[in-house]
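Here you get one chain, nothing else, as structure tokens; it is the form predicted alone.
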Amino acid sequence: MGNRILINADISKAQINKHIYGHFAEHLGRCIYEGIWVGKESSIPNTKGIRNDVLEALRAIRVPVLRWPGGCFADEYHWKDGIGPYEQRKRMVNTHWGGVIENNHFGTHEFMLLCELLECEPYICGNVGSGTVQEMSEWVEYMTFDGESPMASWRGENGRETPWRLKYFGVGNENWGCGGHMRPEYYADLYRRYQTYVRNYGDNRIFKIAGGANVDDYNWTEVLMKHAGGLMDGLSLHYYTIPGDFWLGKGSALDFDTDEWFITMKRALHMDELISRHGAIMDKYDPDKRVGLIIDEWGTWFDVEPGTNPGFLYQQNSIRDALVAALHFNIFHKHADRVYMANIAQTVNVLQAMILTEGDKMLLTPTYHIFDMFKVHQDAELLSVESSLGVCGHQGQELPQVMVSASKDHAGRVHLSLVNIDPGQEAEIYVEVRGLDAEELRPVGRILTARHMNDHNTFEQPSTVAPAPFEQVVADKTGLKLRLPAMSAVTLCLN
């Protein structure tokens, strides 16, 4: 029979919320401060101080939501620090990222007016490691207050008359780990205490979203949802993917051989596991699933490229890293009951980055190019599909070799996403569509692949890896016959 994929056009299973989309920007390396903020004053083009190219290329994909400011960060930002005139900013030693100074001129305001420029949900993290109920309660007053209060008054005095619109808010960040080494039962009782004084100002609604687990800690899910479940809204989930050791080393971004392209494949499909699994616990105590599963951090993580700051979290990124992500948007399609949001981490020249930079230059990552290719999937209802696939490995790693997810958007368009992460074996597929009539099959695709494994765009090459047309594709009376070529991912809209 070969590999054979069944979509059913006409049987929906879930929406596939747009905020699976979205995106992680922490005061991290040379995220925020070169990759976004330039200043005011500098001769890189700019819009109130958010670089241009930066800006222009983040809003092609349609960016649905931004996190900020951290990670480890948030847990030691107090944003206080950041509002105001830029020369009576308080400086701070940003002490888990590289021990740089932090002069706090990308703050509240110029976060939101970055949200604000990209047309994106602004999802901000609040302090609980070292901060305050009163500094957490202040800053969504600030934020959000429309009317007479100290808060809406200071905002008003540094610029800002009208409240702006706040829907997410993370209470805390990994607070088993960096956020506090907190233990669960003690964090859920700060996450019932802190979100008290996240209020509602006006018709401001916020989405709270609690900090959630490392990894597989199920008893960390168990207890937070047990104890608080009926306070949020959303409950985070963080989750990397490494090849090696997280303490001894994990891997090279580009220097890798096969057997390392089948760890890594294998270690970012065990996203399923995980989802299924803290999803399990989450339907114990919320069986209607009105708590989301908010992955908030996810991606590869390699070690820095050489020469670079080891707390700049500096990595290139290589076809792996999209096939990486391009495996992921399956994976979260499939469960897009549970999973409201996910943010890869981070969004320019950081781990799996959408965009590096070096100064005025600017290019995109294979990873950037999987998220334009399959932003077709925002908030399209998730269609059901049957296959019949094969495998593939490498020395005893066998794992399946295509991952498919379909999707049909608003206007009835059905679009249909594949990888193959075999690096060295093609895969011929045989497509049925039920639900569509067989004459209105115009399949027109994009395709992302390349010809080595560690092929990866450079300042001096920048299209060595980028999306073109997909013609490996015929369709006849029944379906589509397509050759998905080896490490490889494509979607294709099929009417």
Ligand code: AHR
Given for the second form:
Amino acid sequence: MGNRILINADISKAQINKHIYGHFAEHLGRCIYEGIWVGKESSIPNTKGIRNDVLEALRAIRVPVLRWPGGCFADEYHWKDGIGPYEQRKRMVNTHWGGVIENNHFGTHEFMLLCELLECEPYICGNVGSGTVQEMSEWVEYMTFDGESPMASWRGENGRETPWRLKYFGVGNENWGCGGHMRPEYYADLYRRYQTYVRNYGDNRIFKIAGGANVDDYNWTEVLMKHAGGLMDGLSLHYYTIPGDFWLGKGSALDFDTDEWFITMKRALHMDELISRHGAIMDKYDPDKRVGLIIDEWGTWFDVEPGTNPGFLYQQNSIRDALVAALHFNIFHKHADRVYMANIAQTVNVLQAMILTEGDKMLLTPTYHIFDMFKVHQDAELLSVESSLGVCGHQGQELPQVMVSASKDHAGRVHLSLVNIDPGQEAEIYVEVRGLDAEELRPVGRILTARHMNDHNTFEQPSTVAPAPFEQVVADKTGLKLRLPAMSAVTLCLN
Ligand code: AHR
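I have the form predicted alone already, so could you send the form predicted in complex with the ligand?
Below: every chain and molecule of the assembly, starting with the one above.
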């Protein structure tokens, strides 16, 4: 009977929060320095120190929210080191990431400028692991207090009279690990204490995010929700797609076989179960879903590229990464009633990056193109979809071959996204659309695919994996018939 999809264009399930398309940039390797910040004196064209090519590329994918300064770096970061004249800023050792000197040239003012230039929401992660309550409290005062106060006056002396608007604030990062190796009971109490002093000044309202679980540590979520659920707006979750073993060898970004391809897809799909199970615990304490699940670190994590600093987490990015990203978006959409935000790790030059740079050169990765194609779903209404789709597999593993999601935007345009994870088989699909007249069906879209499983972009050949118009679709009065090539993602506007 083939692959069939029924889209109910008149049945909306939830709104897909645009923050699901969020990003994460840490002081790690060449993400901030080189990747984003080159300094005002650089020969690389820049706006007040921020490189223009990267700015332009990120603007094009409509980055809605950016998390900073870490990651593990956040719990070693002391914000006062990163303000004032550059020559007076403290030089420190980035002990967690490569032991390199951090000159603190990219600090609060520079990050807020970056967010202004990108027109995105800043999401700042505070230091619980090695910072004080006072330090965290004063950072929020420095950024958001309007009027006379010690921190607001200091901000003015540093060139910024008007406060910034800051909505998202994280109270620590991975407090079960690099953020302090705490037990959930201890962190829940610390969270209660620290968040008390994360104040709302004037009409600035802070959405407080508690440090959440590592992968399937359901007990962490249970304890946090039980003891601190009423004092948070969001609870985070971190899960990386690693085909190998975290300590013994994660696997190569480019040198992998079909077996590893399927393991990667299977592990990416695990996100679905993690959200369901953490979500079920949250439902117990928060049935109205007031607290958002904030998946503020996700993406592929492979071995670093040969010859690069192991502490810099620099990896290439292939069509496999692109499809992992597309699967995640479909999963996040499915759980749009609980998933409020997600932040891919990380924006430039680190892990599953959107952008790679080398000196003044820049390339867009296959993952970037998925963010570009899928941005049509930002803030759209998730539509009800019924489907009967085949499976694919390798060496006894059976996975769904095609994943699908559909949404309707503010202008009434219906968008359909499809992912075929099978690296060897195309999929023929019949799509029926209820709630749209057959004459309205004028499908136009783009496809991202490749010839080989490890196809990727290089500085010499930056467009090996790039979107192209999708032509293998025909519409008639019964709906659409389309052919989805092996290892491809497609986004179509139906009307
Ligand atoms: O994204 C890299 C690191 O992964 C982050 O710093 C940390 O939070 C996580 O373990």
